[in-house]
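Encoded as structure tokens, the following chain is the form predicted alone, with no partner shown.
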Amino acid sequence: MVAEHTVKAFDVEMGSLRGLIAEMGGLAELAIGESIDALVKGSDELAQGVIARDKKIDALEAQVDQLAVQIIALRAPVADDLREVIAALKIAGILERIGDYAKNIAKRSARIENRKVFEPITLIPAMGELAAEMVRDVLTAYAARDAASASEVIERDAKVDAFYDSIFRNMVSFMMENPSTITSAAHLLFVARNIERIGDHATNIAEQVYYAATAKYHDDRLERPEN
């Protein structure tokens, strides 16, 4: 009976851990979408909502940390279970950083001038949608412990990188032709860079999902050069 109770308690705690990650992921995805909307529409209300909600993401990360440590200390998980707990710890930290990138985008939204005639701003939403889709899909892969889907997300990061390169070239050309837009264009370049980093972090989550499911590192991680 004791062993059965322990197994049930462990299952409940793991379910709670997965639930916290899912909630963090949902808030991070929402923050990405609303920060881009705030940028395009010039909505201070949307921007402030993203900034305020980031505290909730931070609080959820702290809950994940606390629960993961409790599970390790009390349940002594091994093999697949231990990998999942460690993955949850790392994923929570990555999602917190994704929330920070979305918050940074929201903070810059008020600094864009003449957005209605600022052509490069029209390129940002498509890039943001790509990154948000990566976050959504990698969390679906996490919930299903789906290594194949995680691999697909990793491969998709190249599209976000290509988008960033295209936006960078477009923005530089626009600044040269319209020197008065340099300040706003610089802010948009930072926004594009933040979105590119969100894509990178979605890839990092995918690598954790892949490792938790297979006990092997993904080839992308093995081949990645040292920074």
Contents of the next structure:
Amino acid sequence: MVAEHTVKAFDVEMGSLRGLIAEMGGLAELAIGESIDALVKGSDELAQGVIARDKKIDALEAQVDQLAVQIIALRAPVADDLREVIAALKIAGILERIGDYAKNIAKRSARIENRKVFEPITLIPAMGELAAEMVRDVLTAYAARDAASASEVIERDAKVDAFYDSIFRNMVSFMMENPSTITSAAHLLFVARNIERIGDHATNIAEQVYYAATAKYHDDRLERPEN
Amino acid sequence: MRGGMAPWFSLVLAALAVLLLWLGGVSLWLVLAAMVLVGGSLVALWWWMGDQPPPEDTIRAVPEELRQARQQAEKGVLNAIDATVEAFSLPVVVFERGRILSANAAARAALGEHITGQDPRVALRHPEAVALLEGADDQEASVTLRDLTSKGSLWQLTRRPLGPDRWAVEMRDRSAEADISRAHTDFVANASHELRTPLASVIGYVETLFEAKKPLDEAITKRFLGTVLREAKRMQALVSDLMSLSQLEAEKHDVPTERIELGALAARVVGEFAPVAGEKPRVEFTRPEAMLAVTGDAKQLEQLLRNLIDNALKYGDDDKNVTVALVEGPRGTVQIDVTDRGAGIAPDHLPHLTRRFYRTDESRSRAAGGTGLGLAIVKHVVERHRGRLDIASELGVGTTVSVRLPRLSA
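Please show me the structure of the same protein in the form predicted together with the partner chain, now that we have looked at it in the form predicted alone.
Starting with the chain above, the whole complex follows.
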């Protein structure tokens, strides 16, 4: 555990900052899972739930911003405390984006027709699971301040990217064979794209966790392959 | 010092002041009146102070002891809570607003070693769990959550008040129950689908033999029976693979505990692939000097390696060797790489390889006698051992399957 500070109130504030991030993370995780469920099952109820809950994520982000600014202004944190606060600020922003992607997936779920006969839809859950697992593990790494498992999450992004490429090709050939499904397929392509972005954002969080824990940038940040 | 000072001392001071004033030419009566007022007030002050609570140094001494005693008592309570929750095998977390006071070993194993002293939301971030924690009152409440610790897990959380502003959350793992029923339905679906094809051909051939009006030509009979035998063997392999898969599913939440030296285990499995006399060996095995131990299930790890080597032999070129390399992986892991040299696998297929019954080339897999379950079993074994599976392949060069398992420090 991190050493306690002389001013007890500071510990309390840092604790609740971490708590807020965790709460946001929990909401984002659930949003990913439920939006993909909604997509596969065609459940409008689930989709509406995801869309409604996104407001809560936005509200929490504002709370994190406020608390982080207050801590910086009143407590003037240094060293690992400062890194932690800055990382929290950035992670909150990233989690908010992840929530938006999930919301977008939920919104698209209503526009996909004929999902029973629409074969490519079976590929999406497996990809979504990979991305959701990255988000889950990176949040656990954040809670544990575990740089090693953060780097491990970064390595996993390649798998999600490979999945995206595979789905992309699959979808294009499906569209050529069944031109009547192009609208739905296009939406599904965007869904795959969103999931791919969620994976990228999980990587970004992992970089922040790594930085907060070690005070060094992860190698991946320095030599990222051109896309 | 104060004790030695009589009230009369203040009268002497007052008299002195009067003398000075009189010498200065002030009227004697006025001066005397001033003396009475000053002296009186000083005596009154002395009396009043005598009635006050004891002086400052004693004021501080008592609460300091009190505070320490209170701290001690608080610490004692916390220690008692620690000791009590530690005695439970169910995960138990004791928290107050904004802070986890205590978490027992089972809870730390499920949620992470870091959770004590953290905000409760850091340990349980699922929105419904957060609602359970934040909405804590003096009522008991319970909630059942999916995917709390890992994908597919199912936990029932029950919150009970422990005292003013202090609660305990008890966690009951329902994953196994949920999994067994799901594994069961999956098993039935998969098995019926995959068994239908060989069963249909067995029935077809046997029917032909049985209903023939006159005995068939011996060569044809032999060929038919050969097909029946092959298909039956395939069904047998399929059934045994499905059984091990559903077995794995059922116990995937129990972390294996056996200590295993991977070098010896791998050498043993590679030994099984020793060539029959006259053929040259196709499996090369390299291992480091150091002992590489993991916690695991020996049978399952053997099966994992057997499946991987089997695949490599099947899908690699017949005249090229398969290498099995045991190396020290990064970040405290042990890595096993199984590499074949052959056609390789197109990148499009890579993400799907571990799905049940996924085959990149249906006819080729069937010809080689594959069940379509080998890599699914490998994936399950790796997951149960908290490891990772990676498959890298280059078309025309070959495929490397890497398994990383957390290393057991000696």
